[in-house]
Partner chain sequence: MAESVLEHHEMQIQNEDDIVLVRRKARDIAQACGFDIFAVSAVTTAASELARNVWVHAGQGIAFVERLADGARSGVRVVFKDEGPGIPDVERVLSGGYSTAKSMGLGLSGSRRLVDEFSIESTVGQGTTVTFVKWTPY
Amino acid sequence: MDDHRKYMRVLKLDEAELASRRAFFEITDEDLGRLAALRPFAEKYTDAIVEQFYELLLGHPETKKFFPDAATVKRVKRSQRDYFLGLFAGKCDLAYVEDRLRVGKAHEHIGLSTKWYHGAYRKYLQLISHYLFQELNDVGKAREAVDSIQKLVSFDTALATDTYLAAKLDAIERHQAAIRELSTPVIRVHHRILLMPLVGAIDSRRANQVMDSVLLKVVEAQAKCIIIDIAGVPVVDTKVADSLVKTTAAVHLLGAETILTGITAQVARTIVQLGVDISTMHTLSRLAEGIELALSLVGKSIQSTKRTRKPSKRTVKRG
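Show me this one chain by itself, in the form predicted alone.
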C-alpha cells in the first residue's frame, strides 16, 4: 500500500472527516467555484509564481540543500506547477486530499521540516495575493479570491502537518519494534531448541517483552525447549525471578520446557534469599550445560569421537 493511502486510513480521512474539515475551514462550494473561475489567472501566472517561489527556497541555505542539482530543481518546479494549478481545480474531495497527502509525505521523505514547509506556504500566499490584486480590477473580488485561496491553502497545510506527524509516529513505532526485537532475541540453535540470551537490566516492561517473545517463538518453531541465558543480566531481583517463573509456567502450558542458564553464585544466593520457587524450571550455571540438557530433551546428545592422529572433536548425533 502506498504511504499516502496508508495515511488516509491512519488519519481516518473518509467522507465524514472531509466534510468536518471543510466545514471547520469554511471551504464552501462558492469558494471552490470562485477558484475554478480563476483557472485562467492561475495558468497565466503559474510560471511567475513558481519561479519566485523557488527564488526563496534556493536563496536560503537551509532549504537550498534539498535541491542539489539542476535536474532536481527542474523536476520539482514541474511538480510545483501541477500542485499550484490544483488549487484552482475547483475540487476538494477525497481524491484531492489523497493527492495532498502524497505531497506531504514526499516532503517528509526528503527531510524537509515543517518550519520550512509553513514558511514556503507563506510565500505562496503572498505571491498569489499580489498577482490577484494586480490582475483583478475589483478590490472586493480580489479580497474574496484571496480569502478563498487562504482557506484552501490552510486546509492543505493542516493535511501536510498531519502527514508529517503520522509519518514520524510510524517511524518511531518501527524503531521501537526493532529495539524490542534486539532486546529479546531468540535464536534457533537446533531443531526444536531455542536460545534467548539476555543482556542488561530487566524492568517490568522488558520482562513482559521476554514472555511475549518467548511464547511467540516457541509456537512458531514448535520448540520442545527454550534456553534462557541470564549471564548478561547484572541484577536478578524478585520481579525478574517472578517473571522468569511465570514465563516458565506459560511455556509449560505450550508443551515445552524452559532451561535457565548463566546463574552465578551471587544470583543463586539472591534467589534463595528472596525465597523464589524456581523448582519448575531447569537451572544450570553454564550455557554449554544447558545446550547438552536441551539436546537430551529432544532425544539427541553430544558425543566425542576420536580419529587417528587427529584431535578429538565434539559432534551432535541423533539419539
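Residue numbers count along the first chain shown, from 1. Rigid core here is just the name for the largest C-alpha set that superposes within 1.5 Å across the two forms. Model, not experiment: these values are computed from the prediction. Compared with the form predicted in complex with the partner chain:
The Cα shift for residue 268 between the two forms, taken after rigid core superposition, is 2 angstroms or larger. In a rigid-core overlay of the protein, residue 243 has its C-alpha displaced by at least 2 Å between the two forms. In the core-superposed comparison between the two forms, residue 293 has its Cα shifted by at least 2 Å.
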The other form holds:
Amino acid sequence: MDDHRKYMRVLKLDEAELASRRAFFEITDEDLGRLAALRPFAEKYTDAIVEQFYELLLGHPETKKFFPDAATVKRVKRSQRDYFLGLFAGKCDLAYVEDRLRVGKAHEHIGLSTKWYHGAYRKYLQLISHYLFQELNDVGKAREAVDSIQKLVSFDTALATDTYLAAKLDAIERHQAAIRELSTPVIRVHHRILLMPLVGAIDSRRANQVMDSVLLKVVEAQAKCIIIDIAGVPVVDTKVADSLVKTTAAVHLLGAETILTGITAQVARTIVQLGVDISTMHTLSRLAEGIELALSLVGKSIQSTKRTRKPSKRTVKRG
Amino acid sequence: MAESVLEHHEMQIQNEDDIVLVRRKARDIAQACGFDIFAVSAVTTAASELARNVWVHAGQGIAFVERLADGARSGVRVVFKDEGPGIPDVERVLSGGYSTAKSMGLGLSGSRRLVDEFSIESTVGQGTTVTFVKWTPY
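Show the other one: the form predicted in complex with the partner chain, since we just had the form predicted alone.
Everything in the complex follows now, all chains and molecules, and the chain you saw is the first one.
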C-alpha cells in the first residue's frame, strides 16, 4: 500500500481540511496566480537555485551522508528541479498535497530529520527571494511574490512535519502492540500446569489482557493450576492487586487454581498496609515453591533420584 | 516546621502512562532521600495510587513531586491537584471500602497508611488536592 495515501487518511486530508489549511496559511487564488505567472522566472533560474541548494546540502557533514554517490546526486537534483517548478504550477489542490506527503514520507523513510527539512526550505526561500529581487525591477512586486512563495513553502513544511509525526506515531503504535504481545506469555510448565511471568507496569489495558489470556489458556490447556509470577512487576498498587484478585476469581470459576509467586518483602508489606485482601490466592515468595505447590495440586511431586534407585524410575511420579 | 524544598518537579497527568512517570519520579526522589526498600515501595505505591485516582476520577490533573529537607531528615512530598468532580464525603472515603469506580475502594485509605502526613482538600464540582509526605526516620 502507498504509505502517503495512508497518511492522507490519517491526517484527514480531504477537501474540507485542505480548504481550512489554505485559509489559515492565507493561500489565495491570487497567490497561486502570481506564482503561475512567475513560471518563466522559475524555469530560468531552476538550475542555479538547485545547484546552490545542493552546495548547502553537500557542504554540511550530516546532510552530505544522504548523498553517497554522484548518481544519487544527479537523481535528486532532477527531482528537486521538478519540485521547484511545482511551486510555480499555480496549484494547491489535493494532488499537490498528495505529492508533498509522498516527498515527506520518502524523507522520513531515509531518516532525514525535520531540522534538515526546515533548514533546506530556509535556503530555498533565501535563494528564491534573492533572484526575485534581482529579476523584478519592482520592489513591491518582488515582495508580493516572496510573500506568496513563503505561504506555499510554510504550507509544505507543515505537511511534511505532520507526515513525520504521523509516521512516528504509527511506529510507536506498532511497537506498543509488539510489546503487549510479548508481555503476557503463558508457558506450559507441566501437564495441566501453566505459568505466566509478568514483567513491567500493569496498566488497565494490560490487566484486562492478562485476565483474557489467562482464562483462554486455562481452558485450552485444561489447566488445573496457573502460576502468576509477579517478581518483575515494579509496583503492586490496589489496581494491580484488584486485577489479580479478579483473575483468581475467574480462574476459580473455571475449576482451576491460581498461585501467585514472586512477592518481594516490600510488596508484601505494602499490600498489607494498603489493606488489600489477597487471602483468596495461594501466595508464595519463590517461583520454585509455586511449581512444587502446583505439582501437588495435580497430585504429583518432585523427588530426588537416589543412586540406589533403578535408572528407569521417573523423577516425577503420580501421587 | 522549617522544611526546605530541594527539588520541585511539576508533572501532568493526562493519560494512563503518566501514572508510571509520576510514580517513577516519586521513587527516584525516595531513593535519593536514602529511604529503605520498604519506604521506597510505600512512596512509589502511594504515588501510583493517587495518580491513578486523578486519572480515573478527574481525567487529568497535575502532580508536584518534591524532595524536602528538615534538619537531619529528608522527605518526599507529592501533591496531586485536579479539577474533577470532587469527593462529597471525604471521611467515608478515608474509612476505606467505598468506591465509585468499581475498584477496591482502598486507594485513599490505603495510601494514607503508607505515608507519614496525608491531607485531602476537596470541593464538590471544583476539584481535589491530595498531599502526602514521607520522611526518613530521625
